[in-house]
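The chain that follows stands alone, in the form predicted alone, written as C-alpha cells.
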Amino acid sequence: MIDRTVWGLFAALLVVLGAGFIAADWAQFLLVLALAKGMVVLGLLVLMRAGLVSFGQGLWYGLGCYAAGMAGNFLGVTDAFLLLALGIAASTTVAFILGFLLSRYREIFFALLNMAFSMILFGVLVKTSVLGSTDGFNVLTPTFLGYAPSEAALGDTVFLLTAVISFVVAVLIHWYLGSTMGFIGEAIRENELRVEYLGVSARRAVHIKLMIAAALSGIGGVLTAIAVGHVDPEMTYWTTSGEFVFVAILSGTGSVAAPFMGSIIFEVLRTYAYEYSPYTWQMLMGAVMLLVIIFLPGGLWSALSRSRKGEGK
C-alpha cells in the first residue's frame, strides 16, 4: 500500500508541472534550479539524519555538472540519460573511493574534510587550462533518447526531466529512509558505540549514506549543467557547499519533500532579495536564516509538522 508521503510527493509533482508549464520562462528556470539543487540538499539529509553535516557537498555536485559538460565537449555524448548516468558514476566512484577516509570522521571533522576534497577540485579545475581554466566551459545542446527539441521546446522538456526525477528520487530516499538501513543513520546520531554493539559496522553505513549523498549531488549537478548551459569552478566553491548546507537547515530535515520545498523559498527569496537590494541581498539571507534558527530550529518544514499535529487534535 502507499503511504501518505508518496501520495503527497505525487500531488506537489501535479502542482510544480501544473504551475511550470503556465510560468514565465525565467520562472520555469528559477523552479528547475531549485529541484535540482534540492536533490544535492536531499543528498545532505541523508547525511543530516545520522548526525553529520557536509561543507564539501559541491565536491559531488561539481563532479556532476563537469561530467556532464567534458562528456559533450570532449566525447561528444549529449544524451541527457547518458549525461545523468556519467554524472552519477562520477561521483559515486569518487565517494567510494574517499569513503575510506571520510567515513572515519564524524562532527566537524567530517564536515571540514569534505569542504577540503572540494577545494582541491576547485583547485584542479582552476588551473587546467583544457577544463575551461576560471571561465569554465560551455555545455552542448542535450537530447533526450534521441529527440532533439527545438529550443523553444528544449526548456519545457529540461523542466519535465527535472521534475520527474526529482520526484522518483525523493519517492525512493523516502523508501530509504524507512528501511533498516535508513533507520541506522538515526541510531548512529543517537549512539553509534551502541550500534556497533549490536554487530553492524557504523563506518559502513556513514561510507553508504556517502555515496548515496554524492549520486543525488551528481544527477542535481547534471541537471544544472544542461539547464545552465555551462559549467565553472565556482560550482565547486565552498560558498557552494554553503549555500547547500543554508537550504539544509533552512527546510529541515523532517521529510524528503523538504528539501525541494527549502530550495525553492530559497531561490525566490535570493532571486528578490537580489532584484531590490544588490548589495546587501547576503545580509537580507542572513537575517532569514537568523530568523528560522531562532523561531524554528527544526527548519521551515517544522512549521507545517506543528500545523497538522494542531488539526489533529
Second form
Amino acid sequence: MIDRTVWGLFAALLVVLGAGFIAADWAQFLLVLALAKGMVVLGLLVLMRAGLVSFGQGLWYGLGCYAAGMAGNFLGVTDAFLLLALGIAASTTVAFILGFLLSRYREIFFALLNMAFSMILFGVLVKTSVLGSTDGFNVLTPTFLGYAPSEAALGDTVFLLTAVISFVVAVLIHWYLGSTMGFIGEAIRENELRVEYLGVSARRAVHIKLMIAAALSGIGGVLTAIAVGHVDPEMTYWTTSGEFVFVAILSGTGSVAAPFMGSIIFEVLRTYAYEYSPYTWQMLMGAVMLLVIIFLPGGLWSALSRSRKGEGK
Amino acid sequence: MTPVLEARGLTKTFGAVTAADDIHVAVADGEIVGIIGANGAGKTTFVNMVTGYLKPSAGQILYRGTDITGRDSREITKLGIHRSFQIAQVFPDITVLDNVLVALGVAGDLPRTIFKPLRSPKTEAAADEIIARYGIGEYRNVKAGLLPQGVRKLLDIAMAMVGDPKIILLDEPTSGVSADEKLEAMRGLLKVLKDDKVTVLFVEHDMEIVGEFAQRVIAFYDGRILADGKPDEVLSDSSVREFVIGPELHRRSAGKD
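Based on the form predicted alone presented above, generate the structure block for the form predicted together with its partner chain.
Now the full complex is given, and it begins with the chain already shown.
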C-alpha cells in the first residue's frame, strides 16, 4: 500500500509545506487556493479515468463553498473540520440524488447535464437575497478543534490544514484508483458492454465515482470558502467549471499528483499573466492550452513520466 | 431432471421482422450444444435473449426451473450464465494481464474491493494461471487491442470464464482463427470448459468443428428451429443441408464424404 507514489506525495507535502511557510502571504494564499481547487480537479480525474468529463464541477464545488458559509452564518458552526464534514455531506448527498439521472449518460450528454445542474444552482443563488444574491456573503473566521488562531496565524493554519488534507485525499484516491473498484472506471471507458457482462453495473460504478468527485469538490469548496472568507454564485458558474476542466487537461490524468501540480501552475500562470497583461491574459492562457494539447496531449504530467522513463533507460 | 436452461416459445420481433420465432429448447447440465444457421437465422438473437442483451417479445427463459425472462445482462451473469461475443469484447487499451485482473477483481463482491489493490502478487499469480490455461501466456503484457483476432477471442472467453459460470454461450469462438488451427484451438478450449464442468452452447459456422465437438446440434433457419438432435442426424438432414449448411458447404461436405 505504501508505494512509490505515496512516498512521492509525502515528499511533495514536505516541499509544499516548506515553500508555503517561507513564502510571502500572497504566495501562501495562492498555494491554498491551488491545492483546494486541485482537489476539485482530482475529482475530475476520477471521472476522466472513466471516460467522463463534467462541465459542471462548479455545482459540487459551490455546494461545498455555500455549505461552509451557511453553516457559519445560520448555524454558528465555525470549526473547520465540522465545516468540511458538512461540505462533503452537502455535495455528496446532492450527487447521490442527481447521480441516479447523471449516471445514465455518457460523453457530451453527461458533461452538459452536469453543467445544466450547476447553472440551475447558480440561478437559484443569484435570486436568493438571503444568501446575498450576486454579491454572496462573508464566511465566519474558522476555528480548529477549539483552537482559534490569531489573525496573523490564521493563514498558516488554513495552509497547513489544506496541505495535509490534500496529501491525505491524494493518497486515498491513489489507493482507490489502484483497486478493482477504481480501475473499473478505465474498463468502463474502454468497453462498457464487457463490464456489464462481468456482472458489474457500470451505472452504479459511475454513480459512485460521481459521488467521490462531488465529495472532493466539496472539500475544495469548503477550503476555498475558509481561505477566501467569502462565497458568491460565481463559484458555481460554468466558467468556474470550465476552469477545472482546463486545469485537468493541462495536468493530465496520469497521477493523483497531477491535478495539484497543474493547479499550482495554473494559479501562478494566471496571476503573472494578469499582472503583466491584464487585458489579454486569457489569450496567453489559451496559447498555453494550445501548446499543451499539441505537444503534450497527455498533459504536463506526461512530460514528467516521459522524462522519468528516459532516465530509467 | 430439470434442464439447466430452457427456452419456451421464445420470440423476438423488430418491427415487422421476426428474428426469433417460437423457439423451444431444453439443455441438460453439462451438455455441449452446437448452434448452426446461416447469417440472419436467429442464432445470435437467441444467444442475446438468453444472456439478457435483448428482451424477448414473447416466451420464457428458465434457468434451473426459475423464470429469468427479461432480467438484465448483469443479473444473468451473476446467476452463472456467461457469454463471449462474435466480436471479442475486451478492454483494448490495457494488457491481457490487466484484462484478466479486472475480471478476477470483479468476480468477488465489488464494494468490498474499494481499497483492495487490483494488482498484487496473489492476484497476478491467479491471472497468470488463467492466461496459461487458455494458452495465451506469450501475450501477457500485450495490449488487448493489438492481439490477433483468435487470441482476442480466447481472452474474451477466459474473462467470461473467470466468474465460475455454470453455462457459457460462445458466439463463433473460432472465427478469426486460421483454418488449420481451428480444430486444435477448439479442442483446447473445450477441454478447459469440460474440466470446469460448464454447460456449453456455441454458435459456429464451421461444420467440421460442430461435427467434431458438439454432443447435440440445433439448426436455426429463418428465426425457427429447423432441426435439433445428434450431430450426425442434424448435419445429414436434407433440409438442414439445403437451408442451413448452404450450397457451398454442402458441396465441400459432399466432396469430403
